[in-house]
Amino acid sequence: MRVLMFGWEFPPMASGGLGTACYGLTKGLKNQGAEVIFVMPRVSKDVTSSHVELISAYDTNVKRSMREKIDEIIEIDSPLTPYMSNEEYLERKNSLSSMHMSEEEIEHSRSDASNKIYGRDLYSEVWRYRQKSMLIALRKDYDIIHCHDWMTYGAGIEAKKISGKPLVVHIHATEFDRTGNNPNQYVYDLEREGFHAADIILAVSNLTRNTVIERYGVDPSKVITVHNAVEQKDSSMLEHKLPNKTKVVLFLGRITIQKGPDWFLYAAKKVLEHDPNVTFVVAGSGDMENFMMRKAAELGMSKNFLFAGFLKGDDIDRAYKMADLYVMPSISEPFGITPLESMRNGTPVLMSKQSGVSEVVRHCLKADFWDVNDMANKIISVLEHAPLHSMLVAEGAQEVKRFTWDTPAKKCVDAYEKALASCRK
């Protein structure tokens, strides 16, 4: 079976969970037999991968030489990114025009030369990668269509036109999740177009299906929960512990409302007020990065926290191994891969009950992440009892082992088969 996939980035170009997940993902579908071909609005030249192949969409000469590879990348240029907001786009946008251009040259026509290549905005660029995928549906061969969120279901809508193809849509996170339920129209609307048109809905937790069927009038029948996974590996060579036995708190992932980081913050506040020794990491970056380094300050916790930036590759592991506790606060978490790699780092978690993954991971703490009394107990009992720290590492290091992307796949496949069968009919 070839699959005709639709994706904002791919490893190592990621940002945030959703490039682990189609990474893991389609390692999982070429277990399956399945051929992916990846389609992803922007390919850095100079990255290269051990099990992929990375091509431009404008290369007609496809090469096939690498024997793991997944089938191929396709590459739109454009400078979408995940989660991007209007504005961020518009600074990237004009960012990459300025590469290319002498000081003279942006000086007097930094817009005009950026329109050339990319949208005048978010929405125009996002109706650009729809008009791109038309050419790519043509062209390639295919059996079924997979999109990952929203900014690429108007490309798989364009390709089912175009192929009569089923349409398969994966939804990581809604509007709701991001926006913190202050969604954006025109994004809403998009979102709302994919579900709609598509055969069939893959949503990461049962969570996300309800909201897909609750706020956006979608048919259940076409609603099926595919939990993540998270890649095997070990990193056991990675230890990386901070000197004289302190006590560390981490907090890893994009810092903006929907991950909830001022709750973090909160609850940090009164475990300083029980152990005022307790360091708490925040590794990451996004829009309120400034204000909980403020914050911090102003509730006089500077010396307690440590702004570590956004990580990636192997310091990403390094910084669970680090950790005494890795806490997930997040106000909306449609899935959340980040408890399962600190499982696999042998670091317990504490989650928050609004998250798709505390619908199946058990040896784990679990609180409401407004509840910052809930979350400081609970932190200092990890902190402060070795029995329940040791037996949480235990039972988390063997569950994890039953998370591996070979059974989303296999989901995956049953849903591309579903969706071929009811187009037959």
The other form holds:
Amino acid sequence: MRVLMFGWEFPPMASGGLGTACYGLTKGLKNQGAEVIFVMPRVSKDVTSSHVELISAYDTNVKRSMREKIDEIIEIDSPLTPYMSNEEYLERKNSLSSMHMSEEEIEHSRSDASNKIYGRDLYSEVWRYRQKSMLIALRKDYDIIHCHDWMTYGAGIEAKKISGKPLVVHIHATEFDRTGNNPNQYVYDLEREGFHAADIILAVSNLTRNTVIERYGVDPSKVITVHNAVEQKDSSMLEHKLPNKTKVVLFLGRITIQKGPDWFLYAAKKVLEHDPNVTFVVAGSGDMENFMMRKAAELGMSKNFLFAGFLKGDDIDRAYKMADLYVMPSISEPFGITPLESMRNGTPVLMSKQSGVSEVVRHCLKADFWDVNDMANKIISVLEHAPLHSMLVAEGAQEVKRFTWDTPAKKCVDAYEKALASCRK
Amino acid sequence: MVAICFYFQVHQPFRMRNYHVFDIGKDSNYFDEQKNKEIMEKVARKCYLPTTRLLLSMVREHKGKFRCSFSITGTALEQFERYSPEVISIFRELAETGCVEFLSETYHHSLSFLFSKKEFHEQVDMHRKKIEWLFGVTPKVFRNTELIFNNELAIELEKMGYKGVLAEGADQVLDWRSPNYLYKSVSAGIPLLLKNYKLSDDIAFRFSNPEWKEHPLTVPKYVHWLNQVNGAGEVVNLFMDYETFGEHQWEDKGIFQFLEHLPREFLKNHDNSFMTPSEVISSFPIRGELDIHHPVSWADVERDLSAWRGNPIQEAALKHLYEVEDSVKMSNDEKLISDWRKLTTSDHFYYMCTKWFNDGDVHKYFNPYDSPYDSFIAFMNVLKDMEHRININVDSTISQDKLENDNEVDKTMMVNEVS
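Switch from the form predicted on its own, shown above, to the form predicted in complex with its partner chain and output its structure.
The next block holds the full complex; its first chain is the one shown before.
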């Protein structure tokens, strides 16, 4: 079976759940005997030639490891990254152009090179990506089309039109999840278009499946839940110890409304009233980063808060390892792979009940993200009761071994077959 | 001839509310009164009231030939008194017929035998007094919490003067032997009645399971199985939770009709009879000796202690609970002691069990918490608050002493002045 997949760059180049899921899933699909032609947006070398270090690391290591998993990689020159906002898009585009410009040219950056190549805003870039992908869909030979989240749905729809092959769309996060229920109409419409054009929809949790059915008016019979998994790797050799003796509670993820960083702050405030010797580490970046710093100071917690910035690669594993507890207070988390990563690193997890991962993980603590008292109660309990902590560590490490990518990959293959069968009818 | 010995366990714990770390030192109401009331009222309506009324009519119908036994925990009795006193009056009526035996156990359905002999004796005494006061009878036969039994318990019970004890007829204990005789442990002479788990669980667990190949279970079929014991045993011990009737097996599945018809069919054979545990002990000889070193129980497939002592959080909670026993009792604070005792109920540790993550879901059905970890957290927070109360008591005792000493000084001074 040949799969034309419209996905996203793999870690460590890309951060976040979507690239990680694409990586794990393609690896699992390979084990299931499927061939994958992987199409992804990536800024072409010519435009970012000053990114020497990044590019070389990418080309030598990552690409090689990608090649091992994927039969063919096709890059479409585009600065798109998963879940970027229009503002983030403009920022990235401008920073790309500034790299091969003199100081004076930056002053007049409106007429720069990248503006000629890339779309003037996010939406026109997504449209451009859709058009570009048609060429690939025309030239390649494949049995099924599989695409990941809204920016790639257009590409998938066009490929289906061109080839007549069945379309499987994978939903990792809906616009409702990302925006805290304030969807952008353009994005919503594109998601809806993708869902209705699809033969099968794969949702990363029952929570997401329900959202798809209820908010996008989709026939339930074509929506299948495929819970994510986590890469099974051993990072036990990593150096990670902090010199100080205070307990560490970790937030790791995009610092944006969907991830509930503000609820982390309010729970921290409660914890510190009970025990002032706790350090809260916030790892990640995002639009609420400044708010977090300001608010932590406002609540008198500056000395208990550490902002680690954006982490990648081994540093992510190190962050989990130095923590006594990882908290994922997301207000709406379609799945959430990070708790599994934390468990793999031997760190207990407190996750919001409003997450897909909470449907499948048992050896962890769960709370409603808005129930600050309960969140704090559970944070304090893990830090205070050694048997609770050690049991969550031991049982969690065992449990996470069940979540290999072979399981979701197997379900994908089943879904492909179902889609092919229904198209043949 | 075959005798059936029915024993029904009646128990309700005082469930705790989701007690937070922020409640410590501020709020010492640990128990979820609303939930306990609701559950008691529901189970009384579905099981306790209709089943006890039915048993009463069966005793009358068979003019003393239908007999059975109960063990009712103190925590259940207290909640009957509080939320459903009618249940107590029907049990009284049943007691007055003389066809029903009440067994002895720990008042709080606790694991105290395994952790504190002192507390074990105190709870057994409390329970005996409660049964005497409510039903006017003194229990002579013992059953330990969840049928937990080992050689050591036999010795202890013999010293306490019990006539007999009930236990699980677990495979690891009986091996090739039949549960349908009276046994004793190698350690003491006290007679041992062993549960016939196959025939008991046919009613208690499998009765309305459509997947079971014997479903539906009819009275003639069941009585046929019982009659087969004839010649290969003397007594069939049918031990089960009382909540089997109407709560675990529903009325619309015919469980009440089954119970009602059972004696009619069974007593058709005039050699058959129903006996209470005391009657079994006085009617049959001890046929064998069993060496039960490791405790057995009637819980789960393992039939050991792993439902309550199977993981580190259960052990930590139990250890901590019994560590504070002495200081709780020395406080002489009645309310504190009573609260502490309610925590000894085995259910609290059952809620912390993580075995069911891998297999059956029986535990989840009975668990008022979302997760075993949540129940541990609430339990430990409550213990923390108790320690806080103990310290307050200690402080106030010290200041009391100090006050009295100061008074002494004053008096001496006065005496001096007078002289």
